[in-house]
Structure formats: C-alpha cells, structure tokens
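Take a look at this single chain in structure tokens; it is the form predicted alone.
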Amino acid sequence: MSNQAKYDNPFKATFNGILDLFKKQIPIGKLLDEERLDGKTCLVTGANSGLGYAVTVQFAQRGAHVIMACRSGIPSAGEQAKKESGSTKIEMMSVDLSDLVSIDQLVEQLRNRGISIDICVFNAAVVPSGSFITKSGFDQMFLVNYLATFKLANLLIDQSIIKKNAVSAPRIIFVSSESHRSQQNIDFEHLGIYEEYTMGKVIALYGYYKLLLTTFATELQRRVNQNGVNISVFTLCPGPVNSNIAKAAPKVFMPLLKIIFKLFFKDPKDAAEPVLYLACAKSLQNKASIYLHLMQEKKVDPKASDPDNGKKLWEASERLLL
C-alpha cells in the first residue's frame, strides 16, 4: 500500500496509525530524570487539553515555567495543570489561531512583558467536520493547522522572543504526523484559496496540511541555521493520541470512536514522550533538525525536505499574510 493510500480516509488512517504502535522501533534514546528544564520558559499552543496539556504538566514537573497558549479552557485548564504538576509556574495566555489579529496580540503581550522563549511547542490543530471560512477568508483547518503557525513562529523569531543563540540554541518543536507523507505534491497555485469540503475529505486535507507544516519546519531550519546552529528545529509524529481532536466527527460515529480511542490510542501522558525528549535531552543540544515518529528518528517525506518546495512554500505563505 502506498503512503498516500494509507492516509486517504479516516478508516485507513486510523488502522495504520494503530498498526504503527505495534511495529518494532529503534528509539532515539531515553530521557533521564536529571534532564530537567529548570530556568527555562516554554510556550505550548493548544495546551488546554490532550497532548498539549500533558506536555504542559510534564514540562512543569521538570521545572519549567510554562505558558499555555490557548483559545479555551482559561483559567480552568491552567489551574488543573498546576494541581496535577505540583508547580505554580504555569500561566495561560489567550490566542485564537483561527484569528490572525489574535496572534499579533499574543506576540505583543509576550514582547511587552520581556518574555524570552527557550522551548516552543507548536501543537495546536483541529479536525473539523468540514470546511469553515474564517473572517480572514481562509479555511479554518488550513489556518489553524498551518498558516497560523507559520505566522506565529516567524513573529516570535523576528521579535527576538525566540532568540538565536549559537551557544545554547532554543528549541522549536512542531507536532506533525506521519500522514504528511500522504499527498503527491504541494499545490502552490491554489495555496490558501478557500474551497468547500465535507467530512469525507477532512483526513486527506489534515495530512496535506501536515505536509505543509513539515515542509515549513525543514525550510525554517535551513534559514535560521545558515551560519551554525542558532535554533534547533524539531518535528515529530506522536502516533494516535486519545484526545478530543475528533470531537467534530459525526455523532453517529462517536460511540465507536470512543471505544477505538480508549483501546488502541495512546494516553496523552505517554504520547508526550517524544515531545519531552526533544525538549529536554542534553544529547540534542545544538542539533539542527530531527524528525521523530513515536521515538524513532526518521527522514521526513522527500517532498517536505525538497529545498525548492521549502522556498516556494515560504514565499507563497508570506504573500497570503500581506
């Protein structure tokens, strides 16, 4: 079965995601208890639930000051994370990644407070029931799962909130998916153009937007590390996670999905392992670029590592934000 065929509908994507959990893997390493984040400031998008919430709690347990950048769950998710982690060094900041103005406001708040981010986890994503046009004219899933992250990452670097540092490089971590291998090519001609679609096309588009995200991450690494490693740029697929990301699925399928998620998908606490490793492992200090599938290092899809694709995607994304 081709990579594209593995992820072209919800049933195949779910089956292959579960199958990956049972395949033999050679882990990149194991994180030690003494590899901590004391004195580090971390920002996690989509941190109010699921994987982002689990990452927040474990970052805080390792000594980090964690900023939960979320659209909802304020302040309840933050208070719960404090209780669960036993740390008071957790705060929530509001951002709606389907609203470009909200991204500007978040960055302005961070800059005004003089906050410097050492580790940034771009985790937020949506799996809607179909197309939804935002006030900026972009489809919600395209905006949240790709373009908003492109904008936010660049603003954080341009505003020196994530500061280039050749001695102790900050780390940017993108939560992608193995489904980024599912699409044939990036359609630069129609990038960002709103088109209506139904639930049947959501999974294929999800993989396509993960391809865009992974291509961007690879190109970002090239651009920030032209003269040595100034920012580590890591990407990962956590595997299938038992979260509420599929909450927009048709109600008729929800009972079955809940059973499948509970039986076969990873608990967010366990699924957070590759994120924690990429954020904390001392062996990765000043590494330029890594992609993990679960805990195994792999190469990204050739389309995502193609420099020409990276350059074209970057330039096309900038034009969309003008």
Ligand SMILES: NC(=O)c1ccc[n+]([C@@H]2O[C@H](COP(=O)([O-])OP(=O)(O)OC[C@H]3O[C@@H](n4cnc5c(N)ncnc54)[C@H](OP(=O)(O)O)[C@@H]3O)[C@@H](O)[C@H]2O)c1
Contents of the next structure:
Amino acid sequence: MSNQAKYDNPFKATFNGILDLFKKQIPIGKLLDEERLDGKTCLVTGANSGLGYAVTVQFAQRGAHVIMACRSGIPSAGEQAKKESGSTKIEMMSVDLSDLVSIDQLVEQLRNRGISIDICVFNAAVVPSGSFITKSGFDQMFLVNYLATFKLANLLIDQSIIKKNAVSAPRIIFVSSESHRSQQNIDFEHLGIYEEYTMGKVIALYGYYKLLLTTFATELQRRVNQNGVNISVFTLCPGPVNSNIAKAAPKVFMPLLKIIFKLFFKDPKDAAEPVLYLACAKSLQNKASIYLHLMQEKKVDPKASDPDNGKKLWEASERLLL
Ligand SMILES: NC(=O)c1ccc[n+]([C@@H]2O[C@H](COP(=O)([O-])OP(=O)(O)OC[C@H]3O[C@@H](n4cnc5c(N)ncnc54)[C@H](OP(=O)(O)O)[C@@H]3O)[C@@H](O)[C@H]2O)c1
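Can you swap the form predicted alone for the form predicted together with the named molecule?
Okay, now the whole complex, with that chain kicking things off.
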C-alpha cells in the first residue's frame, strides 16, 4: 500500500498506526536514569493533555524547569503535573495557537522575564470535525498544526529566547506523525487559503499539515546550522497515543474509538519515550537533526527533506504572516 493510501482516512490511519507497533523496530537506544535535565528550561506546547502532559511530568522528574504553554487546563493541569512529578519547577503560560496575537503575547512574556529555553517541544495539534475560520482568516487546523509553530519557533530564535550556550546546542523537538508521508506534494499556490471541508477530509489534511511541519523542520535545520550546529532540530512520530486527539470525532464513533484507543494505543507515559530521548540523550548533544518513528531512526519523506520545497515553504509562510 502506498504511504498516501495508508493515511488518507481515519480507519486506515488508525489501523496502520497500530500495525506499526507490531513491526520489528531497531531502537536508537535507551535513556539512562542519569541523563537528566537539571538546570535546563523546557517549554512544551499543548502540555495540559495527552503526550504533552506526560512529557511535562517526565521532564520535571528529570530535574527540568518546565513551562507548560497551553490554552486550557490553567492552573489545574500544572497543579496535577507538580503533584505527579513531585517537582515544584513547573509553571503554566497561556497561549492559543489559533490566535497569532496570543503567540506574540507569549513571546513577549518570555522575553520580559528573561527566560532562556534549552529545550522546546512543539507538540500541540488539533484534529477538528471540519474547517473552522480563525480571526486571522486561516483555517484552525492549518494554523495550530503548522503556521503557529512556524511563527513561534522563528520568534523564539530571532529574539534569542532559544540560543546556543557555551556548552551545547539547544534542542527543538517537533511532534509530527508518520502521516506526513501521506500527500503527493505541497500546494504552494493554495497555501493558507481558507477552504471549507468536512470530517471526511480531516485526516488527509492532518497528514498534509504534518508534511508542512516536517518540511519546515528540515529547512529550519538547514538554515540555523550553516556554520556548525547552533540548534539541534529533532522531529518524531510517537505512534498511536491514547490521548484526547480524537475528541472532535462524531459522537456515534466515540464508544468504539475509546475501546480501540485503550486496547491498542500507547499510554502517553510510554509514548513520551522518543520525546524524552531526543531531549535528554547525551549521545545527541550537538547533533544537527534526526527523525524518530517510535524509537527508530528513519529518514523523513523525500518531499519533506527536499531543499526546494523547504525554501518555497519558508518564503510562502513568511508572506502569510506579513
Ligand atoms: N494521538 C496520536 O495517536 C498521535 C499520533 C501521532 C502524532 N500525534 C501528535 O502528538 C501530539 C500530541 O497530541 P496528543 O495525542 O497528546 O493529543 P491531545 O491530548 O489532544 O493533545 C493536544 C494538545 O494540543 C493542544 N491544542 C490544541 N489546539 C490548541 C490551540 N489552539 N492552542 C494551544 N494548544 C492547543 C490541546 O489543548 P486543549 O486541551 O486545550 O485542546 C492539547 O493540549 C500532536 O502533535 C499530535 O499530532 C498524536
């Protein structure tokens, strides 16, 4: 089956995601207890739920100061994460990634407080029930799952909130998905143009926006690491996670989805393993880039690593944000 066909509807995407869990993996390695994050500041988007929440707790358990950048669950998710991790070095900051102004406000707050981020996990994403036009005129899923991350990552780098220290390169980690392999190519002509769609097209578009995210990640890596490794840019697919990602699915499917998620999808605590590895592994210190699917290193889709696509996407995204 072609990659496009593997991820073009919810049933096939779910089935193929589960199938991947049973395939033989050659893991990149295993994180040791002593590979810790003491003294590091980490920012995690979408940290109030699912994978982002599990990452927050485990970062805090490894000694990090964690900033949970969320649009909901403030302060309850932070309080819960403190309790679960036994750490008090967790705080929450508000950001709605479907609102470009809110992203500016988050960056301003970080800058005003003189915060320097060592590890940034771009994790937030949405799987809606259909198109939804935001204040800025972009579709919500396009904005949250791609353009907001393009904007936030660039602001954090341009304003030196993410910057290289004397010892090691900071790490940017993009939570993508194997479904980034799903689309034929990037449609630069229609990039960011709002079009209505219904549930039937959501999963194909979700994969397409993960292709944009992964293409951005490879282009970012090329741009920031022209003269040595200044920022490690890592990308991953966590595999199927038993999270709230399908909360907008039609109510009639919910009981069945809940059973499938519980039986076959990974607990967020376990699904966090590749994120933890990319954030903490000493062997990855000052490494320019890597893509993990579960714990196995892979090449991203050729469309995502194509420099021409990367350049065109970067320039088109900048134009959308003017
Ligand atoms: N679940 C899977 O099977 C799977 C598979 C492959 C990749 N992934 C990826 O893993 C990542 C984490 O997803 P998850 O499975 O943990 O799902 P989740 O539990 O739904 O978490 C998604 C997070 O994104 C946040 N978010 C959504 N819209 C936002 C907005 N406008 N502004 C700020 N935050 C927003 C959500 O906040 P709210 O709680 O406020 O909605 C939530 O915290 C995503 O990038 C997803 O694409 C998941």
